[in-house]
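Here you get one chain, nothing else, as structure tokens; it is the form predicted on its own.
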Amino acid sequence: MRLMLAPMEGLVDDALRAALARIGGYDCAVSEFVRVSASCLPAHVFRRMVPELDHGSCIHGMPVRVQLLGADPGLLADNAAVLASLKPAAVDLNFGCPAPTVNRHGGGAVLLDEPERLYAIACAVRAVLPAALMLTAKMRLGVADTARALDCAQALVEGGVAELVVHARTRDEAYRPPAHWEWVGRIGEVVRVPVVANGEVWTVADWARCCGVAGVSDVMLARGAVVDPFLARRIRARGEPHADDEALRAAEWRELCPVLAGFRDQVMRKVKPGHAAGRIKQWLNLLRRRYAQAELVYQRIRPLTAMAAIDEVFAAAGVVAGTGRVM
């Protein structure tokens, strides 16, 4: 069994990856996508977007794969060669992003209408990578329907992809439930590489159902991991006894406070002061779905824009700036 942390554009950056890795439970993570559109990016761009590359491509013991997004096989290969020199944990290809702005430029999930292009991309990128550096990919089930899902999976594997993560929805379904986990199993039957299930895993019970329906033991967690930072650990324990018990949630919140402090500190080091408040509110807004304490903190900081005022609220809640470990 493996548990992976999903790439989530605009949400799970290096600061949040560090926080979730500190809590633990993950075998690896995949970075937000690096967009490849018109040029060969210099190494410093990759290192800025994925600073774990300067730390052995790892954070708190969690390896980080770097994801590329683009449509041009040659350009993706050129960029993959630069990335390979930085020794990422693996190189990942994005065929899952449903964002209209990405799809309009020929990237992400819209490419699932073109299995031949997927094959060309995988071949071109695999050709420039060292033999020991794994090439992986994340795909959806198609654009409007699942008619070409098996063709796409086979094209990627034939092109050299050694592992597939399958977000079990089409592009047009976006993030609406349900996830069609049975399609992960269908894909697993036609390719000879590990297949990882992704989509709608919010609880340990969801994880168990997903594995049972998909017939796989490897799962990638996405929004569920951000809402519930201890989800991976509870899955590792093979159950969530008293998962709704208020005493357990209070204990988790106490453990989460220094992690939040570290997240706050890393955000302050990364972004301009005027943007830090928004990033911190973003995670708290999701955490309040599980923790009453996060709801209280979020409601108090919601109207605030100055970090000094937010820090006062944090301190009263036990989240003390400067006390959390950062990368």
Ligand SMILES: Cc1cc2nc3c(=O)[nH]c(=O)nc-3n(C[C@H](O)[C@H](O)[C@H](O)COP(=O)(O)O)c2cc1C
Second form
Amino acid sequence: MRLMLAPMEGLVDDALRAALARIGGYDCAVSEFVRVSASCLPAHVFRRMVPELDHGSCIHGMPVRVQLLGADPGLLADNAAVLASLKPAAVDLNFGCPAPTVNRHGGGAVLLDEPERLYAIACAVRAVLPAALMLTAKMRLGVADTARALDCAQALVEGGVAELVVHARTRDEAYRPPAHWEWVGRIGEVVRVPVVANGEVWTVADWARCCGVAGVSDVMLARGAVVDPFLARRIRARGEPHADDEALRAAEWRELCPVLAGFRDQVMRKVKPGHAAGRIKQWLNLLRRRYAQAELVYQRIRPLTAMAAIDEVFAAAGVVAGTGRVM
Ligand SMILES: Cc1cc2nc3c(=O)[nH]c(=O)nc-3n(C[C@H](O)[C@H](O)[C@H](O)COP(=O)(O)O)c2cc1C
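Same protein, the form predicted in complex with the named molecule this time rather than the form predicted on its own?
Now the complete complex, all chains and molecules, led by this one.
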């Protein structure tokens, strides 16, 4: 059984990966996509976007795979060669992004209409990677329907993809529930590589149902992991009953406070001062779905833009800036 942390561009960057890895429960993570559109990106761009590359492609023991997004096999291969020199935990290819700006340029989920192109991309990228470096891919079920889902999965595996994450929705379904977990099982029946289920896993019960329906034991958590940073750990501890959910949430919140402080510190080091408040509010806005304490902090910091004022609210809530351990 494996649990993976999903790529989420604009939401999960190295700062949030560090926070979630510190809480633990993940076997690996995939970085947000690095977009390959016109040129061969220099190494420093990969290292800036995925700073874990300078630390063995790992954060708090969690290996980080790096995702590429693009449409041109040759260009993707050139970029993959640069990336490979930085020794990522694996190279991942994105065939799931539904964003119109990305799809208009032929990248992301729109490629699922062209299994031949998927094959060409996988072959070209595989050819430039050292034998020991794994090539993986993340796909949706199709663009408008699932008619070519099996062809796409087979094309990727024939091209050299050694593990496939299936986000069990079409591009047109965007992020709307349900996720069609049964399709993960169908894909698993036609390829000889590990298949990982993804989509709509928010709770331990969702995880159990997803594994049952898909017939797999490996799951990638995405939005659920950000709303509930302890989800992976609770999935691993599923045999242990918790009599009192409120007490559990209170204990989790206490453990989360220094992690939030570390996140705050890392964000402050990374982004321009004017952007830090937005990043911190973004995570708290999601955390308040599970933690009443996060709701209180969020409501207080919502109108604030100055980090000094936010730090005062944090300090009163026990989230003390400068105390968070990172990297
Ligand atoms: C804000 C956001 C950004 C995302 N960015 C990426 C990305 O960079 N690469 C990718 O393969 N998937 C990306 N995804 C898709 C997720 O990895 C995942 O497949 C999707 O959210 C479904 O899982 P969930 O229902 O558990 O959230 C993104 C999703 C969200 C919500």
